[in-house]
Structures are given as C-alpha cells and as structure tokens.
Amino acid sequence: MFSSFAPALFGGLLVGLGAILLLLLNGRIAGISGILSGALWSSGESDSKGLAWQWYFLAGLLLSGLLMGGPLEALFGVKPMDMSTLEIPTPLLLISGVLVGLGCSLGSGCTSGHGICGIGRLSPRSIVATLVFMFVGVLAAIVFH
C-alpha cells in the first residue's frame, strides 16, 4: 500500500523542500508560471539578484525529471508516461494549455505559486485561488472523462 503513494510523497516532499530553500536563500515564491514569465517576458529591470536563478531554476526542473526517472523507476517501479499512448486531440491540447495560461495570468500565478507557497503562508488569495484552480480541474476532469 505504502508504495502506491510514495512516489507522490517523495515528490511532494522535494517540491516543498525547493520552494522552501528558494525562499530562504533567494527571497523568492517558487510559482512555475511567474518564474517562467520572468524568464521569457523579462521588463528588463533587473533586481540585485539578477534574471539567472529563473534560467537556472528551469533548467533544475527540467534536468530533475531526467535524472530520477531511472532511480525512481528502481526504487517505487514508476515509469516515465509515454505521451505516444496519449489519445487527446492536439487541439485540445493547445486550447487547454492557452486557458491555463490565460488562467494563470489571470489569477496572478499558478497552483505552485498559489498553493505551495500561498498557502503555506496562509495568504487569502492564494487559498481562493487554488480552490478555484481545484474546482475547475475537477470539472473540467468531470467534463472530458
């Protein structure tokens, strides 16, 4: 039993362990969506730290995924999802990816932003916004299955 959810509960333990060490040691919310904004769309203002941690920061969630998919494999026998098994219509996988950005944008941030970090910090409007992030999922979940 415990293996059916170790693997999300190492996982989910990591990402708190990053967001908490990127707080600490950088002063900075690890919401994907804005660091990814930052990164892409920068104002060209500049802060004392520079836009290199958002490139590094990236490139870190990138390489992760590659580096444990064998030790993770080895260890709680999960494999790496094959996106050729995949039977949801490239159209609808672009539109859904434009509603989330637009969502994002929207709320000012992603479940990341808003639901490991905003909540953790028991803001308001990061618990709003990852109810309605939740909310929409199950539905549009709901919808599609």
Second form
Amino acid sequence: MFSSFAPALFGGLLVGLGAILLLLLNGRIAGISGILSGALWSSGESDSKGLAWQWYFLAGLLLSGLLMGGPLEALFGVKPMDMSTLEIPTPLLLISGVLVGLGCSLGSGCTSGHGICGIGRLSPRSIVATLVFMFVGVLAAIVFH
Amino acid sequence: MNKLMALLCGILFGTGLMLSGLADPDKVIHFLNLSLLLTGEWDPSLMFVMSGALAVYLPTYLLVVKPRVLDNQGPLLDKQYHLPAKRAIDAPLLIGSVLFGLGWGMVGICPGPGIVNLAYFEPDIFLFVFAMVLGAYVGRQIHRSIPIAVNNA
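Here we have the form predicted on its own; I need the corresponding form predicted together with its partner chain.
Expanding to the full complex; the earlier chain stays at the top.
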C-alpha cells in the first residue's frame, strides 16, 4: 500500500506545478470544469483570435492521456486508468456524469478549481465547497460501492 | 506564447493526474469509500495528491502571485490575473458541491480525469463526458435564468 504514496505525492506535485504555472504565466485558474465550459461557451472574453486558450489546455490534458499512459505504467508501475474494472451500469454512468457537470457548473468549480486553486488561494468559498463535496463523495462511494 | 504554455500546463496537469492515480476511477472509489477501513482495503494514497499540489500552489501563490496582484502587476504573459471575484458562500455553491460530490462518489470520475481518460477511447468515458457537458450546459442555463455570474473558479 505504501508504494502508492510516492506516485500520489509526486503526481500531486506535477498537478500543482501545471496549475501554478498557468497562474504565474497566464494569470488563469486551472479549474477544469471552468476551463471546459469556457472552451465550449466562451465566457464573454472575446479577445480571442483563433481558438480560445482553454482548448489548448484541454488538448494538453488529452495529449497527456495519449502519450504518457504507457510510459508511466512502464516506469512506475501505476495503472493510469482502467474503466473495465468498474462495470458501472450505463444509466448510473450517465446520471453521475450529469451530476458532475451540473454540480461543478452551479458550484463554480470542481476538485481542481476549488480543491487545488481555491484552497491554494485560501479562499473560504473553495474550502467550504471542497469539504462539502468530499463529505458527500465519501457518502456516495459508501452507498454505491 | 500563452496558448503554448496553456498546452504545456495541460500536459503537466494531466500527467500528474495519471501518475497520482486520481485518473483511475477504481482507485478513487477505494479512497472515497471509507467503509473499506473496516475490511482493510481502504487506499489513503490519494490524500497525497492534494497535499502535493497544495505544497506547490499555496506558497507560490502567497509569496509570488498575491504580492504581484496587490501591486497591480500582471502575470508574465497577460495584462492581468483572472481571479474569481465571488466571495459569498451561497446556495448555488453549496447545492452545486453536494451534486458534484454525489456524482463523483458514484463512479469516481471528476472533470479532469474524465477528459484525460478520453485518450483511452472507451465508450463508457465518452458517455460520461457527454453527460457531464450536458449537465454543465443545464447548470449554465440555470445560472443565466437567475442573475448570478458564471465564470468562476
């Protein structure tokens, strides 16, 4: 079990690095739900010539999935993801997807926006949001699994 | 240049998600499901993801970004910092967080890992992300029908 602590910590450092560089250089919050809705329904900032910056960040996320999964598994023995072990019924998958999208939109953020960037700025809003979704997430995981 | 940086930050962020295990729904469930404490199968490692991320983000924000914001200096590649202005702990924040926690705990996928995992071309993840976008659209319409600003955090 302890062998998974080091990848988790190191992975967390990388996540934090990606997020803080985006703030340091571009002045932007690395909240994925906000970036996704910004990309899809560009939130009023029409300074864009060509694609909005949000699409580049999302492309980076996708690229990491395409390029890094194999090397990470080979080098560190981590399993980047395996949907097949979950065997989630399709209706449950769809309901959870809607809840995640709706919840992040109403609550103005998700694990990254509130949990990292918000807490990382000591925002009371984000601290409360993170405590709430962690607590409910624990309850839901106990009930559904 | 700032678009190239956004791409690079996305790659770093996604790589971190995968390395940490947060992109693996199975692992997330084994973290959130505290009843596994009773059977000894609980996986606490994901606590270190947020710890690691905050260990980088928080001090850099306090020591570098915040003084620059107070000093009216912008980030290196933009004229100004785009930080959320909302302060109130209001009903949409709380209701949204409850709904998000519920969905996250049900299957163990949050938005970042959802998008990273699209790279694995499994039908399930496309369905999830499609549903997530649909939910986000509904939330956006609700936000617009009641007068609250949307683009935060």
